[in-house]
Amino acid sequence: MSRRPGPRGFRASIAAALAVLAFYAGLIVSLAWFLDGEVLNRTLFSERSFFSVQLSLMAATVATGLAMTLAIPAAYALSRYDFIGKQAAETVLEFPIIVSPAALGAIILIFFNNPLGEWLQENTIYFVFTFSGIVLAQFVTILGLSVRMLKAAFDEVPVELETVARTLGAGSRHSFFTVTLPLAKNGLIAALILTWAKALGEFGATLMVAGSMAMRTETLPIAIFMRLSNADIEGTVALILILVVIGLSALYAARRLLGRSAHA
């Protein structure tokens, strides 16, 4: 039989919350320290600064859309079938996770300099200092995290249904699109917002694959770190605050859309 927390573990469970939000909460309030008026309004309406942040969700929005498009049938795959390799497959969706970001842009500029990157580079897309590199850098940094947030969605569906829907008719692919995907909705918006999030605040793979050019490839928190790295204390705060705002707003907004399709 399963025993609830007495009073004590209560709240000490309780307490733990509190300190997580009471944690991250006191780093975003610090920054209200150097928060300057003047400096925030003309940095939200710099041009530069829009640029980056345009940047930053034109680039993100399209290396999640291609992280998903591969994610699902991989996800999908990993969950339902036993298949060479699948073990190997697993085990490689953690590589983004224990290798730093910045590491894994500079393993995308090593393969660049390779006469495979090289061809492709010349015949196909350049992605050295482009916007086609910051979208590269985004989508490695977060496919690991789409398929594995997409495999644990897929395994809360119940193979039966799936046996069911086929034994009433319905082909493999029907059944996929009419069952699976519909049971697995929230799981799958959640992995989509998620994904969003860490591929706007991507740095590390970024910087080494797509440079730090001012109106070309400065993201937001590449503009951050620009912004720092000059001692424009003030000037980062703003820019911070932006990054903090947009990703709060997704998660947000993401959890409201999550709790209504529960309610629904």
The other form holds:
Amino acid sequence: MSRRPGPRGFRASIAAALAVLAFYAGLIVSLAWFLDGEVLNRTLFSERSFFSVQLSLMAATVATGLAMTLAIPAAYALSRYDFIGKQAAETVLEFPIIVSPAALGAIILIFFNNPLGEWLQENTIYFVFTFSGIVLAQFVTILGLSVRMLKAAFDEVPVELETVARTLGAGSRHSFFTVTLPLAKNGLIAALILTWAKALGEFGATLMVAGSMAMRTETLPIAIFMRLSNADIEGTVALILILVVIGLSALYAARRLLGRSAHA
Amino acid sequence: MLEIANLTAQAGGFRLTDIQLGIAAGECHAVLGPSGSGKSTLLGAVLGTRPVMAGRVRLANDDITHWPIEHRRLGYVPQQLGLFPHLSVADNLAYSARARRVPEAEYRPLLDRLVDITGLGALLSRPIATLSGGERQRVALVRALTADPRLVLLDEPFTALNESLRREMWWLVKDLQRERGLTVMLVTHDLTEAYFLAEHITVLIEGRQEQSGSKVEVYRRPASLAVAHFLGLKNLFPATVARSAEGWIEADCPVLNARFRLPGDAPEGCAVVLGIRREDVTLRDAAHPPPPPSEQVLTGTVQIVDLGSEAEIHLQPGPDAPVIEVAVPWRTVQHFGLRDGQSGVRVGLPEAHMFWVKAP
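Now show the form predicted in complex with its partner chain, given that the preceding structure was the form predicted alone.
Every component of the complex follows; first up is the chain already shown.
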């Protein structure tokens, strides 16, 4: 039998929640120690920072778009059908979550050094140390997560509704677009924004595949790494703030969107 | 209208085997059975959501066994109703026409007529979430009819309703069936619902078709002990066929210390179970004319159970004999002056109302 927490347990759980908030807020506020107005201003409006922000936003958006294009049908299949290899596919989806991004990036890099990888690069797109490489690294990192989140969103929509739609004369595609997709909308928006935010902050795999070349493959996380490597703490803080502001804005937008559609 | 022949269907590890079933146009046929009997699997095979391993499903001369769901022209009301929560009542009702790209001028008269019959007019602009249970049932039922289906499948759609709303919905189904000439397959475990709505009944037990026939036949003559148990029959007594000739058997029932002559064929020595419905057992007193030879009279002590609208009398004919249950109106109890614990009470078991099944 489940029991509701008593006043003491209730207070303790609220204290834990506030401690989590204080922990992260404290880390962010501690940046102020190294905040220098002039450096912040110079860094924010430098060409190099603009490049990093632009590159990060573009790569994250393209990677998220590609991941969602593959993840939506894959998640739907995993949610709705039983097929040979389903369990294996579900296990593989955990792979990018349990393996570190650096290891994933190393795997991609090693792949492009085998004959098939070399042939692919020579005959299709060159990935190593390029924008495509950044997108690929982010894509590989976020794909598993986006499939898992989308599958959870589709699982929330009862199969019965699709069956009813089909008895009413709708084909499977029509029932998907008129019943399943609208009902899974909140989950889809959440998956889209969270995977985009994860792609934006991706570092390890990007570093392995695309390297850290200033004004070439310098995404925001790579820029932070490069400035910190050069002991430019004030510049690092300025870039971290940019990343935090973009990430929090995305999450705020997601909450607003989800809140609005939940009350529509 | 619907013809199911030698159907075998599978759902996970469960298998439904060798189903034969026919539903005439304009008829309501109930598929009855306890949980796990295969009702939903059979419904899924007709609906197209369960793979058919063997056999055929024909609907109005079309072999629809492997047709996609959307081509079968079925109306379907599932247990959870399946209303689209993101659409208004009007959009739920217009869904079928829009999916099939039927011009509004074509579908509007049928929809208006259905809305009129069911009184849904005032609800059309309402979101589904704001409807009461009964209103949702009506919307789901009407929506299932908007595609002018050849067969309507009802999968226990009224179980969540209270008694009075449920009866209201039964009458609505009956009215719609009469008005539209609907052919209905009702899947339920509720005996009252099945007897109220259906003309024919099929009983499924553990994936087998135990009995199919008119509701009177299933009610009066259960085909097996499993069906008798499912129908809730309590007056079941073991017996042995003592004589068998020309379509009749004489069965000795040692627990009642009586012999019964019943129609049917079974070899001598065959173990059988005799049964009688509790409302078919008669109370007898000295004022009664003597019972006919076709009625065995037993004497015992009674317990009276108050069931509200009626009384149930439990008569114990002897210390080792099974209890015989008798259902009677309260006025009969008063007429006989029966008291709890009274001994010497006589009941009659008329052979005309008795049935027998082979012992398992």
